[in-house]
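First, one chain by itself in structure tokens, the form predicted alone.
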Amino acid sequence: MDKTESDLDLPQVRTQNLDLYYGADRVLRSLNFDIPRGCVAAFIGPSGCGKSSYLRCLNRMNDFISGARVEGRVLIDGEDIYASGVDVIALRRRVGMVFQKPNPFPMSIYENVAYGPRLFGVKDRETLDETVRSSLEGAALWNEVKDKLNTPGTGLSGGQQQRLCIARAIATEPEVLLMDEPTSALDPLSTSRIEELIRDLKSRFTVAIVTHNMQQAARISDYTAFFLLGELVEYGTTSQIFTVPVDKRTEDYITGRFG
């Protein structure tokens, strides 16, 4: 999708109004922030809070949940994603998200890699070798992975899969990419890589990311919101969020009086 420069001057993400309903159940309650270009916005707050609820209206993962309804819009790059004609296949190339836990495809890595290029119709062998490859060095995995291509991405270690994941989910070079609490199955070190990664990846995608970690969100975020109850607390910088934090809850969250 081609950008003039009024778009490049939009907010990647602007979040209007947002209500979401499971059932007669309102998780979510009028929610409204925008999420700038280029930047990793971590979104924390106690389990159940609805953080990872947002995060799938963002790509409307919610769609998939009987009884879900959202009211209010999600617009990206100024296009409202919940109007009516929304190709969702086309919006879900846009934002891409990687799970909690790694879910590679039980087949090659480079067939994992090539899976969503193949899906919008990339045939070509020398296209879709230049995607893995470079869909590999993207996520910080090239080096380790580029002799054994061929063999099952389930062989991985857990680090390594995620990586994998992130790779798969680039691939399709999205304008967002989604991550659902990345790193809470994986160990301290390869934690730390995905933590690198994710800095490194703001250069090419914005970055929206649910943590219970709030070291982590302090790291690697430009932008903290805090959920509570589905509602949001506070959004700001995570600077300003994590030493001058407006409200007393995001305050006591922060502190360790809660959650």
Second form
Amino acid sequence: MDKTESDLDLPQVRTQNLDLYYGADRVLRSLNFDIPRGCVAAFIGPSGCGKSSYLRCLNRMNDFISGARVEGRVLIDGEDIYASGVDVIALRRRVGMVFQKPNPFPMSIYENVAYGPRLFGVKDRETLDETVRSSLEGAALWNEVKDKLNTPGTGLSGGQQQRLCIARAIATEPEVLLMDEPTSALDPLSTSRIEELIRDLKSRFTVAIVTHNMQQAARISDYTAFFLLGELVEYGTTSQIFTVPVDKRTEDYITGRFG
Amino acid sequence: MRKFFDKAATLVFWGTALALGALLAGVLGFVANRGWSAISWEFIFEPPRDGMTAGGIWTPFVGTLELIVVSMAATVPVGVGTGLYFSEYATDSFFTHVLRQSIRALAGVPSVVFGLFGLSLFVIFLGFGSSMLSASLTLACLSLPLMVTASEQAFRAVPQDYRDASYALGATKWQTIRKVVLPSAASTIITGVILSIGRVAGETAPIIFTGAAFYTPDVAQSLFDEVMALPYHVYVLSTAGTNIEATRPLQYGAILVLVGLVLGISSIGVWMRTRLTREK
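If the structure you just shared is the form predicted alone, then what does the corresponding form predicted in complex with its partner chain look like?
Below is the whole assembly, all chains and molecules, this chain first.
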């Protein structure tokens, strides 16, 4: 895709007057904010505040929930992903996702990473080998698994499995990487490895991450959005949100008065 | 008191499991004991001779294998396809509710009714005649409910996480089913196939009217030949043979081979299943 200079200056993900309904429930209320290219945006807030639902709007995974309905617009690279005629399959290729629980397929490590490229018709062995290697390197897993690529991905430790899922997600070379509490099922050591990885990844991808852990948001993100009851209470640079929050509710939440 | 009930419950369940095991061992022991003397190479590889009072069971043995293969060739694709429909495509509607209930009801229909159904549909209406094809299709109908239920369960047991991961990578529904759901469900589906084979191999009633031969000297060469089958052969020898007492060893021998065949197929299935599971 050709990108002009001005395209690159635009925020990569623009959310405009976004409402999400599950049946009659209004889960997200008039969200408006932009995520700039090549940065990490963290979404924080108490359980049920809508941050995960929002994340799933960005690759239209909410389409699978019956009764889910979206109003407003989400622009990724200037294209409204909810416009009629949008190819959802192509969208999901541009917007990768890593889930809360590590969910490698019951296949070999190699096949897990090659899954995405194979979907799009890559058959050439050398190309696949190269993609698998570079993706595993990108996910800081290559050195640990290079000698056992044909062993099951499910045989790895939890932290390794999650890095395998990251490798699998970046193997399709997305532009945006969504992460839904990617470390909540992991031990502290694995968590810090993944956090390190996320900081590296933003040079290549725009990362949107949902986290329950405020320290994590503070450590790894450039921008932070605070959600409450389906509303975006406050959005700004992470340092601003954590040091001089404008809204009283943000301050209460990050200082641990509720949540 | 609570402790007593706990102990008693353990004992009762342990006892029932033991009783089941003992029952199986008893049946196997009885059959093996009576039939063992009849088993020899000739017994398996020679057709019945002298008005079926001598010779072996080659013709019904091969006939049963043929019936298994042809009926599975019909029932597995249809059963797995229907299971896939129920698990992945069907929405909760009145129509699918009725479909589900019908399949459940079908599982409870006596096998002789399937036999009569096969007679009227395959033998007469479709004109396949009394043949291996009619008998196999009747057996396929009989094992279909089992196959459908087993594969639906297998597909439902595939974690949603796998599907989510696949969709999130840009897979279509069919790609997700073919590359993730089907392989993950394969081992459970194989269990369903084994159960179906066990059912099909042992049935007599559905094939009596549809394609089982009282006696043929040759192994069935085409789908439109009649076949001898082990269970029907045993039934014939023990009820309508020319010399029932004299053929007792043949009867038990044939049963032993039938049991061995089913157990053999089951163990191949179990082996395949563990291999598939291990690959994960």
